[in-house]
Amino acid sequence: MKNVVEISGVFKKYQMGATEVQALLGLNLEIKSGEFTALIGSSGSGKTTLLNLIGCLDDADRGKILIDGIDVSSLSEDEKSDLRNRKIGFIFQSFNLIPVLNVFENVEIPLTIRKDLTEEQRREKVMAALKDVELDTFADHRPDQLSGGQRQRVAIARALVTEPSLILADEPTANLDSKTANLIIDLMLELNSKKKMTFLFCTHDEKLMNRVQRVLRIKDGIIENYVHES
């Protein structure tokens, strides 16, 4: 099974006023195709920094990051943007839906910059993604007409629509009640099982630990230990 993510010896620091914050300290990580991995860690542990580096939203100070075998440090900004669009799907805790667009239009956004797709092909992909999250009958609804759980399912459909190699989910259940949060995890696990989609799921909620295949703990900028792997 190939590695979708390979990280070796990655360091990242930030300047906060007069203070230098070392967010990642020589971190190593491999994520194989089809895995569903939860990254557990307290606030300030380096979770979001790590996801930003994997998602090509930020650059490492040192070390190597490969996404689907591509060394991201060798890419231009345009090439990173193309890599994000084709190989990485993002799910955020705040949904990040555009209120004036309907469900269909929100999910279609990542496809609109693709020059290789016709309008009909885009429509087919959007409706297939909405069907995967059981919202195909809500395509004409606006976000303010949906529940929190439905909005997060729209965000999942938007992440799925490009058929990426990897989906990064940053605290996707943080704004949901516990019942809805478990339903969202159920959905992501189902998509992982049926479509063999690779998920890296970032959370501070350790109650969700036993719901996933593999759990890693990050502390002080390094992967501290393997908490659980089934």
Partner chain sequence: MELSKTMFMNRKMLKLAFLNLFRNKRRSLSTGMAICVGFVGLNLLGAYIYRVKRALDTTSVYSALRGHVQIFKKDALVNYAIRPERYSLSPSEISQVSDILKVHASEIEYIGRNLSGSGLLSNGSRSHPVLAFSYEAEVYARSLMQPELLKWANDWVLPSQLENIDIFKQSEDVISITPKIADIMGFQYPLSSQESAQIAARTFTGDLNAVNVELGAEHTTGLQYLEDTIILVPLKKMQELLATENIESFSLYLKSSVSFTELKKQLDRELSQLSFPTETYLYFDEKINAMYVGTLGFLIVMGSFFVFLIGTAVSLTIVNSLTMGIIERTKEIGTLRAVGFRQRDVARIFVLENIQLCLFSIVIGIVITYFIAFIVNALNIQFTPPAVSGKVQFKLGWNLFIAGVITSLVLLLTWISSIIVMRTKLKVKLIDLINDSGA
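Between two forms, the rigid core is the largest collection of C-alphas that superpose within 1.5 Å. Source: prediction; values computed, not measured. Positions refer to the first chain, counted from 1. Compared with the form predicted in complex with the partner chain:
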Second form
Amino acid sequence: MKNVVEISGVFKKYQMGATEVQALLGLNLEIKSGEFTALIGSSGSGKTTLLNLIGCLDDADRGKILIDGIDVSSLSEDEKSDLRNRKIGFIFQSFNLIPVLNVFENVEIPLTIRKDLTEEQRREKVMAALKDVELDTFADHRPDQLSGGQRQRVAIARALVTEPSLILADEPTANLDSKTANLIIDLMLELNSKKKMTFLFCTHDEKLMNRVQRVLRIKDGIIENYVHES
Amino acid sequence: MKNIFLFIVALFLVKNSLASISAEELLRASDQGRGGIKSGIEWVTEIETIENGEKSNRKFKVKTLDHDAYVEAIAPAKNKGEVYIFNDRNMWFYKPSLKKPVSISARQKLSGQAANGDIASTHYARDYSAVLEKEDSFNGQKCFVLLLKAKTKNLTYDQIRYWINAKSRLAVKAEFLTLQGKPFKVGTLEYANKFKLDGQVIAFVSSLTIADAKFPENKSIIKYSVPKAADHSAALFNVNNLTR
Amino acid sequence: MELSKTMFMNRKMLKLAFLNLFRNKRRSLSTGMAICVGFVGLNLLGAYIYRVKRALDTTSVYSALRGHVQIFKKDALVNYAIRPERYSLSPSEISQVSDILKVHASEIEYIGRNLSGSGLLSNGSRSHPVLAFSYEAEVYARSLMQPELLKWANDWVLPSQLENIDIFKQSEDVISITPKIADIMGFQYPLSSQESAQIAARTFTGDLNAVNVELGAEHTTGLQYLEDTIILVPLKKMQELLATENIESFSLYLKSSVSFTELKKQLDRELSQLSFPTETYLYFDEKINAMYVGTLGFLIVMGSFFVFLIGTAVSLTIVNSLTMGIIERTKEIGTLRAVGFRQRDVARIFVLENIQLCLFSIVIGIVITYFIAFIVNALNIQFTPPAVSGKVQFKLGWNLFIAGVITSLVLLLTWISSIIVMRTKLKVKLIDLINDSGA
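Based on the form predicted on its own presented above, generate the structure block for the form predicted in complex with the partner chain.
Full complex below, order starting with the chain above.
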């Protein structure tokens, strides 16, 4: 299995008011294609920071990050945008759907800037993604007409639609009740097993850990130990 | 001490001589030499104009009676029959082809430096208020210098500085001034003509040379000849009779 | 194929931008209203300036009998009044110029010949100083009947001028005076050809001359300071008065399709071959038409000032609205950037949003301007502009050309304002956009 993510010796610090916080301290990590990985750790441990660096939303101070073999530090802003569009899918804690667009259009958003697809191809991809999250009948609904779980499924479909190498999810269940949260994890696991999609998500929810193939704990800016690997 | 005494004496003499002659009297006397007479007289005027190197000549027969004048063009041939009539301060132009005479301004140029008002008799005593400014000499002769200011608008000139010979009481030099008091034309007069009126011999102007103050080469020489007393009917000067 | 994909992308962005307009309806409405009011204001200002310009154009060319191009002897503008004989065109010179003009017959609608001079208009008992300009009956009649003149400057064409247009052809002694001169001179009004007058002037050789003329025609200069001064005299009568066969200038009235400047250039080339020097002027040259240049210059300065004020107000409204929009949608911008939108893709959505709002406002603005212009013109509001004699109608010469120019200007303004805001506000780091709490 090839590595989708390869991180070596990554440092990152940021300012929090007057204090300088050292979020990552020479962190090393590899994620193989098709893995379903959870990242846990206490608040402020650096898990979101790590996710942001992998998602090219932020730049590391030092160290190397390879996504699908591409060194992201050498990329321009536009190239990073293209990399995010083609290789990374994002699932946010608060869904981040665009309220004026319907479900179909929200899922279609990452494809609108793709010039390599015809309108028909786009439609097919969007409908396939919606089918994967079982929301194909809700295509015309607006986000405010959906439940929290449905909204997160729309967000998952939006992450899937570009068929990325890696899906990053930052606390995807934090805003959901435990039943819905389980359903979302089920969905993600199903996509992982059926479509061999690579997931990396961070969570506080210790209950989810038993259901995940690989759990990593981050503490004081480094991966402390492999909590669980099956 | 001697100098101071002489200066005081001189001042007294000048003051005395200036005070003893009325400016208006002088002006009235000088008008007589330029046709300003109550009785009828007539003369011939020839104007030679040199303007920007070009020469032209015009000839008029002038008949006057008191404040009126009848000026008839006699040369060149193309202007023959043209008439200028002066009734007091009003001036008219007429030619036979016109249905009515045209009221014109005395200020307008007649020819070169000569204004329309320059060809008829002069009535400065009537038209201008005079102030005796100083004494001066012109051509070695003592003169009184008067500053004339127009009493009404539309006179030929607004202001004139006028040199009147102390002995002959005839005007010998004139500076025609702008409203601001700057000379724009300078005239010199000669009196070689004479005529008899009521048994009295009157000296009469023989030439008036008017030159541009800035460009003296542009000038008009008005020559006056054969002045004589004449009996003119008042009807001659009635502008309404021109078209009858 | 590539094009259709790009179009798809633009269509999607256009839709998103359109939908965004409805997110904060009150703000979109107020911004749209500001753009609309600014647009209407600029259009009305443009319509007024355009109307004045067209009135100046047509009166300069036709009422003042200047034509589009005027041909003079060289330096005549300065020296004609002092040495008219030397600085006017003699019969042989007239025929040489006419030969050149014959070559351009297809471009020239008609030609006028002019002569002018200062003089006195007399009613037999008193005189009034005037500036006399010559006219030729045919040229005068054709000029007065020009549709452009009647459309843009009908206030400066007296009704009697059109009613008695043949009066000039019937008699070679008829002069045209202004109603004000008639009043000053005590002529009977309406003017009658039974009443005669005399004009006196100095001839080319410096003699005083006078001619008989008939009254009966009137005109207006449209200007206070000229209304008691200008009279129009038949060319032959003028030549008789000034004792000359010369003319001062030619006026060329060109066909509407002809380029004035191009013809002037050609004429300058051809006239330079003549044995005597000439010069040509377009009707809007400051040397022959200082009033045109001065009036238009003033209006343009005034107009530019208002354009600046209105433009600034519209820009600031757009900047403000856009800034608020960006602040409110920071997280959304972050999401778009996270899913692969480049900074300029995001900027495009916001620019499109404002352009669409601007276009809606313009469409409404066009309708409002049309109605205001229609109502103002229908109300026939009379006023006296500075230096103009008599009242004129406050007319707005609005048309789609003006609307097009103002639309381009407002769109450009919107685009520039949007770009400025996007350049400054979108420079935020992506991570900060994503983490924005929306506060």
